[in-house]
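A single chain, nothing else alongside it, follows as structure tokens in the form predicted on its own.
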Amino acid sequence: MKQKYMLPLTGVFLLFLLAYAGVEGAGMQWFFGIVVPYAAVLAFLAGFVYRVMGWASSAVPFRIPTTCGQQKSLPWIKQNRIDNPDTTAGVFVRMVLEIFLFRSLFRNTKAAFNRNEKNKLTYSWEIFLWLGALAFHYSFLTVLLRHLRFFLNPVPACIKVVEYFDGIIQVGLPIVMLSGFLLLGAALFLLARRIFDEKVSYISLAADYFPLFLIIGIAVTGIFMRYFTKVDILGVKTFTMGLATFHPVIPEGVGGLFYAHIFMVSILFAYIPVSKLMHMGGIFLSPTRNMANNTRMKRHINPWNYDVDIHTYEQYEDHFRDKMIDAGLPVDKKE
């Protein structure tokens, strides 16, 4: 079982060492700072578009929304308009709650045998998974938005607002940004759940641990650069603006830790289209979520039901009548 998470952990550590040693020992700043980021962005965009186009072009033969509420039926039976919508407006509300608040995860329960009564199965509300997922996704989004200041000049006001609220506690110098530590804590919580929860660990694969270790590595190196090693911000700004304007430059005074951080971010972006992280795009195209459940009000015809040539029994008998009679088989017509 340990191989499931030891191999991804070792892989992420080796990726870090590869970039750090490549910069500090071989002077390959141009490769890890220019070639790899551009290649990762291309892989991300191409892979993302390919996956989304594949999903969008897939036919959905029937209405297959996943529901957990009463469908619209008789007037005196109350319908659950959010969990079982029959209109486009209801689907929109359901999707908004799912995308921004993870409503289905909020309703999640876990099953376990009661310790006092061994044969009694009990269900409990798993609120901590929902809170951890919210903290992880929103802190990740905040970190991404904050980092846009390195790629934009002048920095938009909305990014400054995000930075203000992220560092509103104003502890120490530089000011502590809550999102970085919250991202690290949430990722560690999700990792611990996969390792120590026996049921989750049983169904987890190495591919489930790899992005978690990668994100943890990105968070740790980012926190270390901001609060401990004090990376040259002007040099980083020059580097990122060069990438954004397609005039890349290699700044002076930026060490291997920064390039290792960039390398792991690039690996994460390139890995997204081929991993489960593609749920960021798949949630919008999931027929189990984005379809109205109106099968009782409207007839839905399978789009795959194209016209086909059929061979009736009468035609079959006309073709094989003589052989059937010789074999003693009954026929409807003698001639």
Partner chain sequence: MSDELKPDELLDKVDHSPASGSWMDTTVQIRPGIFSYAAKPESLETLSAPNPRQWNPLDDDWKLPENWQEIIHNGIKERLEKFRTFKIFMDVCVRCGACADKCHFFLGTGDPLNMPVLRAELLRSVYRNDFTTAGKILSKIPGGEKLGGGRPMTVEVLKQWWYYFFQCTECRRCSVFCPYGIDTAEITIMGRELLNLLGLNIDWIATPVSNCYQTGNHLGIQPHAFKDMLDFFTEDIEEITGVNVEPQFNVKGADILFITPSGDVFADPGTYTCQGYMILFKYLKDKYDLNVTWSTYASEGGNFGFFTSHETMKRLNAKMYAEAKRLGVKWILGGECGHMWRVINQYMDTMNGPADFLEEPVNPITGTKFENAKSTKMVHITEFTADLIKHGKLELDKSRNSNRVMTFHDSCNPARGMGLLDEPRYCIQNVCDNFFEMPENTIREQTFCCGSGAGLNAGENIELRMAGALPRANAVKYVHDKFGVNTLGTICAIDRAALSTLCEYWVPEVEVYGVHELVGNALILPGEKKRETDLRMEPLPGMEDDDE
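Positions refer to the first chain, counted from 1. Remember, it's a predicted structure, so these values are computed and weren't measured experimentally. Here the rigid core means the biggest group of C-alpha atoms that line up within 1.5 Å when the two forms are laid on top of each other. What changes on going to the form predicted together with the partner chain:
In the core-superposed comparison between the two forms, the C-alpha atom of F320 has shifted by at least 2 angstroms. Remark: with the core as the superposition reference, the CA shift of N302 between the two forms reaches 2 Å or more.
Could you give the coordinates for the form predicted together with the partner chain, as opposed to the form predicted on its own above?
Here we give the lone chain, stripped of any partners or molecules.
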């Protein structure tokens, strides 16, 4: 059990040390700051496109949405247009709700069984996974958007808006950005679930802990630089603008912690296409959610449909003709 998370934990720690020592000890800023990020972004883009194209190249032979409400039926029966859509518009709303609000996860229940004279199985609403996942994903998104300020000059207004709201609770200097802490907290919650919830722990693989530790590592190093070691922001911006404009430079006075941060982010990006983190692409293509339940109204075409042998009526009648005639059943051929 334990080794399932000890290995990825050690792995992430080693990655951190590798970059930190590589910069502080061996002066390999160019490697961790320039080579690795470019390679990672390339791997991410190429890998992501490759995976999505791979899915898209598989056929969708049948229309098999999971229906979660009343179908379109007689005019006076109220259809659930979102959970059992028969139109593209309904599917669109269903997908938006899935992608932005994790609607299916919102339904989550927790089963419990009491062995007593009642022997009741009960199902209670289980909201925490939904809350945790939502907090995790939205803080991740916010952090990502905020980081765009390092790569864009001038900083677009929309990013300033994000920053404004993120820092709306003004405590201390530098202003505390909620998203970073929320990301860390939510990631720790998801991790705790994986370790302490018996069922989730049992189904988890080492590969499920790795991205969590990595993101925790990223969040911790980020928070450290912002609030404690106070990294040289101007130096960082020179560096990131260099990357963004393809004229990379290594600034003075930016230390190992920053390179460790960048390195872990690079690993995360490169890791996405070869892992379950591809779920961000897969959800868009999932046929049980993104198709309308209208197969009886509109014929769906299977691109690889092929003819099969069937037992025809003629064969059937040939086999049973005498018995059918005796029983008074109509037949096509009398003798």
